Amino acid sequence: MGYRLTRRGLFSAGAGVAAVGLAGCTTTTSATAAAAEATGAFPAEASGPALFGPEAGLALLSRNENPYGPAPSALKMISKAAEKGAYYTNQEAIVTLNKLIADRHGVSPEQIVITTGSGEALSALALIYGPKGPIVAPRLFWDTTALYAAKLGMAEIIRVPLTEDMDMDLAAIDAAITPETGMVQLCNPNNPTGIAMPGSVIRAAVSKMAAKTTVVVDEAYIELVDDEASMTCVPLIKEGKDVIVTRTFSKIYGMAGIRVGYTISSAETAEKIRYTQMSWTPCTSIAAAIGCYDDTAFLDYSKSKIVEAREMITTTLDALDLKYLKSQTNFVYFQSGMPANDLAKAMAAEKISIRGQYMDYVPWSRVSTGKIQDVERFCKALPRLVNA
């Protein structure tokens, strides 16, 4: 593994509903919990100065990115898109890839709608079940999206707070659906907590939802977890139930920045995402998509690497012996003793950058995989600052 760490090595308002009594949150009242909810999960995070990229000497580990990307299929796909930049993306590219990912769900192309990332796909969702009624999602969720619209005064937020484990209560956001519902947004493996709901626990949950309302699954991590097949909710949508599942080239891909996602669901709601795409996905990122997607070469390179880094991070925990939970993505959500806010103001101190508090979630700090050598500067500057 290259760096390894153990004990003796060290030394001796809203948009959401309000919740109390909410796990891993200090003492929380309805206002301040209102007030973060409205906030979000993921507000805006000041950038550097490079014009592409982390600065120099800057360990990026806060924005869940997978530096081993683009693959070289993509990179050399790219090139011969940019060299026909001057003409509008070819509807035969934009075929080819639905086909790719169709034939590999075993669905038809019709069933997919390919995004600007799956965030322009999560947003188009928001605007279109979001004026039917609530959006019923986790307390902590990739909320970024939902908010959107939320913000434009399309969807209210409904939150049902987590279990005392820091998992998806599936029992309770089944009970918060109505009859005015429009739609329930679940993300698994879940953002920023990293766990992963098996696939038994979720399709059980989301059937039984989706027999009242849409239930849109975001699948950005899932193919960073131990069984994508058992886990995945698309087999739902071959039973025909009302289920649209997201994913993205973002993350195992390592192409956050280049911006490509789909949506996979019935012909007919994927009409309906069409019809309210805000944008049209670049001749270079479909090729991009086109060159690397069946790479199994890069894709095995690239969860290795994660899940290197991963278990790097989960060893120094365990020696500091702090808690954490059990991820399956590139990320951990952990407790280092002090407030998130602080531990990322003394990280950026080193130029190592983790990403702060999140909503009333005071405790909890997370941490990205990144480039090995990023990741030991992490571990070995953690046992130092919180023992400090």
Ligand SMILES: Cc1ncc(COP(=O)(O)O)c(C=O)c1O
Given for the second form:
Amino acid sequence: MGYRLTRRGLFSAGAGVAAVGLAGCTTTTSATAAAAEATGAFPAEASGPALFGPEAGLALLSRNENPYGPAPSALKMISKAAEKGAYYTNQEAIVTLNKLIADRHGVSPEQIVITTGSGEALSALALIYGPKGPIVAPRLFWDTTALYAAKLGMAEIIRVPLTEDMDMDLAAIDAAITPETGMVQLCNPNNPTGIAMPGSVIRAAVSKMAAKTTVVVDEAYIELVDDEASMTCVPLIKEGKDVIVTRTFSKIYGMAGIRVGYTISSAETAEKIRYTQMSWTPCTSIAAAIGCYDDTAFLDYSKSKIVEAREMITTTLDALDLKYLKSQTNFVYFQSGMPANDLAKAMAAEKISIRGQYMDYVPWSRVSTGKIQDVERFCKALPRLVNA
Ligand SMILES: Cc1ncc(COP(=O)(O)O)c(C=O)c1O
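Moving from the form predicted on its own, what structure would you give for the form predicted in complex with the ligand?
Full assembly next; the chain just shown is listed first.
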């Protein structure tokens, strides 16, 4: 791939502009900023605890981030928007991003709500629908936001066991819906399993469920699947079904720290979500999203690196004859033969960070794709650790 990331060039260009703007200012770097940089705020330049990004020497493969982002097209916009950071984000910026997203999905801009990461959207949805009745979900899913509402006493989660193959059991989830159900929450592809349900299967099931209750489909990783168009549940929204899809710029766009997500729903539901939002997405984040939303060169590059890293992981697991689930995401859920927490600890001793145990799924470990050299370290360490 000949796509070149020029983050350093962009930031140094931005710094030059800032220096000109601060010409009349006697101190251009505060003591706090200087101390932060010296202690490793930017780990490529220093060792020690990092304020931003992984500390030097750490292979960070535990949080499903995409280290190939942000795209240069996003960084350029962040740098320009930061210069206007004295001002609240103009409504025109939100409208611009709404329109870009709406056009791609073939819906109207009123059906899109921009949020500060899809986590904010999912939290808002849990707060809207949780008080109506239980959130019905697969036993294993990205449950952070449902738990947020549950901890506030505003939702109860009904977890439906997975199938033997660790798929979401869509028939059982459907059967668990009652007139009291607040909403169903599905995650496709699911986290931490990485499994993507085929479009025909998920759409038929969601369609049936949505006749009885609101169905939220978290599609955080859907741009990474083999055939996004056939798998997304967005067409059901266009058919007028009671379905809400959430998306994020944190994964394929590599902007987890920048915080932009969005919902697609009916215009009426979108209005409820807007009322429930708690944050105003920063102007730099909106600018970044506008900058890279249609950057297909970057998106193709990003996906190719993720697929390359995922294949390195599965090749290693195959060579060791270890069981894993077929992933269409930037992580793989596998069994090493060791309890997940023991493997995570042994990897941590080698400065490789992978996820520890989920719930009572003791044998299952999750490793994210990351920089190729970091995935290489994981692939080299695994045979040694499992055979130790
Ligand atoms: C399935 C899923 N949904 C949503 C999120 C939240 O992502 P963000 O708030 O960064 O958009 C995550 C984060 O890892 C996730 O795994």
